[in-house]
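Taking the form predicted alone, here's one chain by itself in structure tokens.
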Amino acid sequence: MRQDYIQRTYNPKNTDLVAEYFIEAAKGFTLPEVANAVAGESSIDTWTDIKTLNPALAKRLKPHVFYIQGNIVKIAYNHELFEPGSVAQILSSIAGNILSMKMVKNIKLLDFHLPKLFVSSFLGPLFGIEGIRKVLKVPKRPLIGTIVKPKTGLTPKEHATVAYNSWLGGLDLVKDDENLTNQGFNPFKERVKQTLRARDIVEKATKERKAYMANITAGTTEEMIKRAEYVKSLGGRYVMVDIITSGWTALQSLRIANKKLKLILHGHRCMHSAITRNEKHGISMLAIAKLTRLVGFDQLHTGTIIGKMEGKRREILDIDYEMEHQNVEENNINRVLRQKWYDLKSLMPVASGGIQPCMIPELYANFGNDIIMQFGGGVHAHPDGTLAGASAAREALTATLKKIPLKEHAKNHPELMAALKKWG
């Protein structure tokens, strides 16, 4: 028989790790029974009475189910159960076997709260929002960028040309697509070399700082780090990684290497929906985002609300959250990434996926200044091509910041007018 972990009067200590779940009990079980089982399975217990769990050990390390209301369950864990600085070990506990238990019909890790000593065990972002702005010399406005399209198939020269036109049109950032790494038609090293060369030419012409996010995702952590070193050797300022498919340990290894390389780390969240999309089961995007900040990435895709990707407004903007025992109520996933979290630097949210220049006023109204608006087809599908698409995005941002209606601003900016005719 399992231990009894239900203790509704328990007040979590500031050294506890607190996990918040949505739980539905399977047929034949009550929610308190399932919550108790989840607490045990994620810490010191198992499915049956074990003789090796002595009373002294149970008393010292037992978790406490201190909140059950509706389907929301909160569990406080002794910090000794976890390894500092290891996302893998923490997730193996609070989001591991418990997602497979037969007693559970559905369970989703909604949020977690770490004690300060654990937050301090992670490196966190190297640059943060302020650092990114210093590198790009853009002190306040939203950053705008694009993803080279088509996703795959271009040669390094063709890829660099698309990047060149995007920057020349007024964009700050150009990014590889998530599934472009080191294919035969576009070898990684040659692509990086030619694209960074194009960046340098545009910077001289425009007197603006530009950046290229080369996708260093690879089959091994060692190769990923080698690719980052190569980018740095050619004067690159950024790299990007597909964070879910690469894995948390690889990300932490890259962040350690980045102490020396000092590159801005951009996180693409492809495959996250396998974990986050089910509203009742898996892990929330909020939890994924917080883990990404802990690990030490500077930027992360968090959703657009209005683009092509699934992501409800509530998930992106309206998630209730209490900031690490500081009694700060928070209701916006992007602000969670931006606001103070002990000594960790902030993380810049990225809105990307099915957006185009005419959406900029709404994106700005939703997200404010500290956002990266990243357009793919919204730049390259412009009737007059990439250069005009980039210009349309820059002019739409200019108009939005000056509080000028896009239709009014477009009268003297033909690229924006063409975008309005296509999408507006």
Contents of the next structure:
Number of protein chains: 2
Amino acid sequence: MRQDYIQRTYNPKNTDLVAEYFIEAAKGFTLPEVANAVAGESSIDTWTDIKTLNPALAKRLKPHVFYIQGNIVKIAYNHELFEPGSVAQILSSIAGNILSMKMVKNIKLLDFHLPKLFVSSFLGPLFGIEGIRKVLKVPKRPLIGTIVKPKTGLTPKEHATVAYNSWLGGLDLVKDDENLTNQGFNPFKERVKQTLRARDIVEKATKERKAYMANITAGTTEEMIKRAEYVKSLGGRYVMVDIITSGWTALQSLRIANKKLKLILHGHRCMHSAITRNEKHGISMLAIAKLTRLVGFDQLHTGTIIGKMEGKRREILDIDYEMEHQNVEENNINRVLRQKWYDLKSLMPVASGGIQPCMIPELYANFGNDIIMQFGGGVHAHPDGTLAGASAAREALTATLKKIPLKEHAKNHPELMAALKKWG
Amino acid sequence: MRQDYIQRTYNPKNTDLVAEYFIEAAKGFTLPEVANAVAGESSIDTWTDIKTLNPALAKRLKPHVFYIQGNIVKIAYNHELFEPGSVAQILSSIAGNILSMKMVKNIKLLDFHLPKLFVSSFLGPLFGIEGIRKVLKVPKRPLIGTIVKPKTGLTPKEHATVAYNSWLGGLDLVKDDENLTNQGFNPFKERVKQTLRARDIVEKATKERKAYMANITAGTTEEMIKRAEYVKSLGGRYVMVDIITSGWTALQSLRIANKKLKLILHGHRCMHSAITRNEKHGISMLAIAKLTRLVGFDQLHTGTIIGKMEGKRREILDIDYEMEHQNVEENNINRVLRQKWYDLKSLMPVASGGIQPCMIPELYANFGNDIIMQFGGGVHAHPDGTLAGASAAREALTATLKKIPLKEHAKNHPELMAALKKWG
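Okay, that's the form predicted alone, but what's the structure of the form predicted in complex with a further copy of the same chain?
Next comes the full complex, and the chain you just saw is listed first.
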């Protein structure tokens, strides 16, 4: 006989960690049976009764399944089950073996609520939205940027030229693509050197702050941090990491190194869809975003709603809200748990993937000011090239902020007109 | 117009990296259209034509979709697109954004073939199966072990006592559970100290080598490596890491630190099912296992076939074969690509999760000698406790190796008899 962890009258303590799951039972099992087994497997139990349980500790540490409605199950865990400051250990518990159990047909971690002790055991973002705005001297409007395209295949010099034109045309940010790290045709150091040199020139010319997000994703933690140090040594203000393919333990190390480096950390989420895309199984993007804020990245891709990558409107807006606020209320319709962030700074959402300048009014309507809009092909596929594409984006943003229709604004801005002809 | 990357007559070069996908097109797209877009997005292209492409480089680096059969697509990539020695960069390319594309309904990376240059850019296992056998002085038979149960909730002293009884009863290996790292009720250092002390006592008593796999999973790479150093300083021979929740970049750092530490690295795969379980979307366990061998773990959980965790027989056997051999042939029925391992050592498969001693004949029939059988509840839920449970497992193994039916062997071995009564 397994223990019985179901206690619908249980009221989670302020110190409990609460996890919310979507669960479908495998054939032959009821949902309460499976919820009970999941609660045990994710905490103190195994598939059969064991002789080694210390009854006092077992009583203190036992999980409580306190909510079962439809396919939604909420489990409260004693905080002692978790190691403060370790994303890996939290995931190994609440999103580990339980995803493999034969008793579950599908299971997805939808959200988790962390008590103060745990939130405060992480560093959180060093800059947050406010800090990023101070660095870039852009107090209110959305930030606009581009990914250097093609994704791979440019030399450092060509790369720096694309960046130069992007900034000069009016963009704030230029970033490497997720699969460009340190390849022979475009070595990391040479690329960073040339691109930051281009940045300095454009900053002088435009009197605007410009930033380059160099992709420091690397094989080892040490190499990743070395690349960040190199960026810093050349006056860079930003680095970017492919957070999912690199993994949480390396990210937490980078965040500690960043106490000294003081770089803005940009998180690219490529491969997240291996985990998040299935609606019934895996881990939600909301959970990934919360972990990213805990670790202490400053920016994170969360979706565009309207671009080339999958992502539902309501879910993306809930994620962005969670990243930007200090107090999140429970929402049983959207499956969001309450969460206080105890002064951990905010995490800037990034919309990236298949968007172009003519979408700016819609992006702004969806996301407001606190968003980074990143255009890749949407800049470099402009009929007149990158400079014109960047200019079209900046003008589209200016028009949008002034509530002028793009078509009207375009009359005096040929780059925007050309963009409208192609994409409008 | 996108580029056309489909070239069915293309014969992959020896230096190409080949990826094999299951792909379902989203509504409105054909499979070749989607395969073409996937090839571009994972290499040099984006969603629209761009002005920044360097024609010579684009020609050299362009991907080739050379196989489309049913839902299976194979793409050959120029090796220059990848950074040697970086798991993160490879995944960001061949299992990154493409999993998020709206054009794909489902996509799963089934396997990848790495050319020599890339295989040789990784360290691979330090010990491999042969090396593990030398350390443990067990030249041929399966290794048997247990996970200390309950998963969490024991004090260091209780933990060490469970380990002591497990070894004394006849098991080779004792390991921590995946969610036990460094909690207040069982701090890492005290646990390791007491458990290794128990190991020393049992080794003297039994004249057998015994090993403790301490879970060094931690919040940061540095802390993980510190924990490994601590284990080494007390004479430990093994450490264990939750590889998926920790992440590849930290694992590669650990492997480098392990050049000096020379510990056997045990990989627990909890959370892999977030990525691997969906048959149509994500990344296969075969691909995860290959990456684990490249990084250089010595042991990896791959499934039991018959225990509490999901996993199909044929797939598990294919994974184990890949981990153990130097040359793997292409198998278009099982969806396995050819792979040479260029002298990288083998990776020992571990069967763990809901198995008990009476399953040993079946486990042996399935896996042969090169397997670690890990019993958790199957040892500690024995009616007479851990010592008896461990003894039952060892006797069941002895009987199996001698081809004696368990029921017959049990006549003179009451612990096995009791196990058979409960589970047989």
